[in-house]
Amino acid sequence: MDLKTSESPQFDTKIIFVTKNEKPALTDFQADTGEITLRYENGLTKIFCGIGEKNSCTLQTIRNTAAKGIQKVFDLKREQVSVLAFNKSNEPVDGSNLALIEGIILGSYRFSKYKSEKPHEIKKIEIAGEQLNTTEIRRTEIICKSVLYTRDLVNSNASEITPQYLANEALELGNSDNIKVTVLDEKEMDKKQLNLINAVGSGSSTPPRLIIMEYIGDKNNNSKTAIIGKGITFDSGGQNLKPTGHIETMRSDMAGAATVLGVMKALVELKPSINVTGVIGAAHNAIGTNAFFPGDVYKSYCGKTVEICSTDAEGRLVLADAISYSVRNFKPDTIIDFATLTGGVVVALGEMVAGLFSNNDKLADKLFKTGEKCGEQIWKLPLYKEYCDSLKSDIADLRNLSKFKKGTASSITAAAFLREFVEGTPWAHIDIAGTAFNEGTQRGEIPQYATGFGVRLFLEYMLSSENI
């Protein structure tokens, strides 16, 4: 899919963005927020997009219905379109035009892998308006992109996606001049103590490995932010062993180490002016003769000790030891991790809305407030003493689950237990496990499957403050 930019539409296929107060006069076409309604007028195909009410606009509003405007062009089979942009005296919100652009990339999106009939293609798209910042334009169609490529590897067989598979992606990125990537393998972190990961990944035939990228773009400054993706590439639960219904989707939980890939790969192309050290723990918790066992006691990279009361906790102890190695080894100022960690933060808050845990204030509000624009919400929840007391071992500096009941405060605990190993760090623990897989039907610009979900939260995050 090819983006460009013009002054004046140039193809027959037209996307028009409507206010109640602007609409053309169709009896059968209100501009409610959302509808969509198809004219053929002088051998120009029309298609008009609701926004309802001007004064009541937001940017999610005008994403959705992008996207369901550009789904529209999917079913009528056209290969090049032009969207109409809006111009400042009937721009809704200022962004709109980007809204706009994210609503066209992330709603088109198809994947179409492992299909023997290829679905239709939208091969061209033109954003026509005058006075259009390209520069911004660019910046949009890049980072989603990147959403796209998340999305990609969320949504491709298990069988494919192995440890050494993120591992040889990140490599890809290391071929640019302005990022440092290492990998360690099973031998290596053993050498370091990283025992926490080699225990989830022993009983595979793919063995685990620590991804590290070190985007550098100013080497001027020392201050850099760490963001650490768990890279679950499949969850059978190990010897606690998943049921039917919950393990079929299993290959998304390596979703924030994809979501960790996504970002690397938009700051290696947009080149800003910040420091970004991207961490990946990535195994395979499979059943096998060598898997890690229910009830024995591992040393953590940090030292401290985990009682595993439960093998299909993996997640946190994967996340545990890649914090305690970015803390100690690269003394990052900030910490943010993405994982599809507890399925109590779906019970919580839906497959809408990310769990946010933080062990800062500041931070946790300008993620959230980062969430709100970008459309990609988040809501923090507590950490109370109670909550991160309950970890406590009898035979171990930590249980791996609290000694609540069974399921009580899941979500809760689990970023209880990370917070061990940040240090002290500014930190949050972004819980996608509700949103970075959509089982439903496509909703607006959020595809079935796959949503690539936390790529845009991170890249606004950093890009708004570096003011890029």
Ligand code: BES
Contents of the next structure:
Amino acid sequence: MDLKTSESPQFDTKIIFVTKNEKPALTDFQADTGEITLRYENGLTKIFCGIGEKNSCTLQTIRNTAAKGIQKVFDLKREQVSVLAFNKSNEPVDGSNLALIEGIILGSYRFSKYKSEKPHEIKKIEIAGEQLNTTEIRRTEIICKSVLYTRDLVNSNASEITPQYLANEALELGNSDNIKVTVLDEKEMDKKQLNLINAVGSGSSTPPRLIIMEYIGDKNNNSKTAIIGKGITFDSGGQNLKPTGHIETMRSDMAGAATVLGVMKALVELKPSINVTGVIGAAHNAIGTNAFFPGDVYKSYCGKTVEICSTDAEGRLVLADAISYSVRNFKPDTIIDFATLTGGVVVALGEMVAGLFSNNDKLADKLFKTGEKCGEQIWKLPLYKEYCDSLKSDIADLRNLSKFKKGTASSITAAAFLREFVEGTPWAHIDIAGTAFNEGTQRGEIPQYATGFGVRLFLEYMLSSENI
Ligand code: BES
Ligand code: ZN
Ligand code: ZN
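Alt. form predicted together with the ligand, vs. the form predicted on its own above:
And the full complex, kicking off with our chain again.
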């Protein structure tokens, strides 16, 4: 897909956004939010996309409607389309054209790798309008294409996306300037006592990796943010094997890692003057004769010992070592981790909103506001002391499952476990178990299966110049 800008539309198929206030006289079209109607006039196909009342139209309205509009172009099997951009006088909200482009790119995603018959492709998309900010459009395009890259990684077979595959993707990024990539294999991790990651990966023939990507956009500044991702390339549950009905989508358990790779890929292309360290704990949680055992105790990288109460609570183990490694070796000012950590977060918040947990209110607030703005919504859950107390073990320092009744507060206690490893660093954990993978049908810019949730949220958080 080729996206260009122009002053005036030149293709026969056009997408036109209309508010209720400026609605042309069309029968059976109220310009309600997301309402779409087609008109054929003098050889032109006009796709009218309703965005409701002008003053209640948000960036998300435009993003979502633009995605539905471009999906109409797919249905019509058109190869080129002009999208009429907003101008200063009819723009419902600041940044409407960027939201429009986000909707167009994110809504154009098709995962066709395993289809014998390739789906229809739109070859040319033209954004037509006066005084378009091409620098901002280019930036939005880079970010959205990184989201598509993240989706591809999550959708692909678990047999292909092994820990070493993720490492190779990182190493490939390492060929660019401004980024240094280091991969630790299982032997190096053994030497460094990254025992929790190694324990989780021990049952697999594809061994675990710790992947580190240091993006340095500002050499004169030592401050940096760490983004850490859960990279379980398949979560069988290990010896605490997952049952049928819960195991089928577990190739998506590396969605946090894919978010980190998507973010780093965008940073390498955007070259902003900031420093970001991406860290991925990658392992295949397999069942097999070498798999780690429930009941055993392991010493983590920071020295705290952990009693394994369930081998299916493996994400927090991998993240604990990845977080400790980041704290001890890179001293980040802020840590943000993305993880498909618990089924509990899907029960609490569904597939539309991710769980947010933090030890720092200012950080949580800024992330929350960024989520509201970019349409990747997150909601904060508490981390009271009682939750931490429930992780005390009789045989070790910590249990990897709380003592609470099974299935209660599981997202919170998982986050409380992670907090044990941040050593006071301002930290936010985003549980994307519900939002990373859409088991239902397409919802505008959110496709079926992998969504790429988190890439835009993190990048907006890092790059937004305004102090939101
Ligand atoms: N990878 C799962 C969490 C998950 C569940 C992700 C559903 C996406 C969809 C995680 O490793 C896990 O198994 N969590 C357990 C924790 C439990 C053993 C405390 C869960 O949520 O059931
Ligand atoms: Zn698990
Ligand atoms: Zn998992």
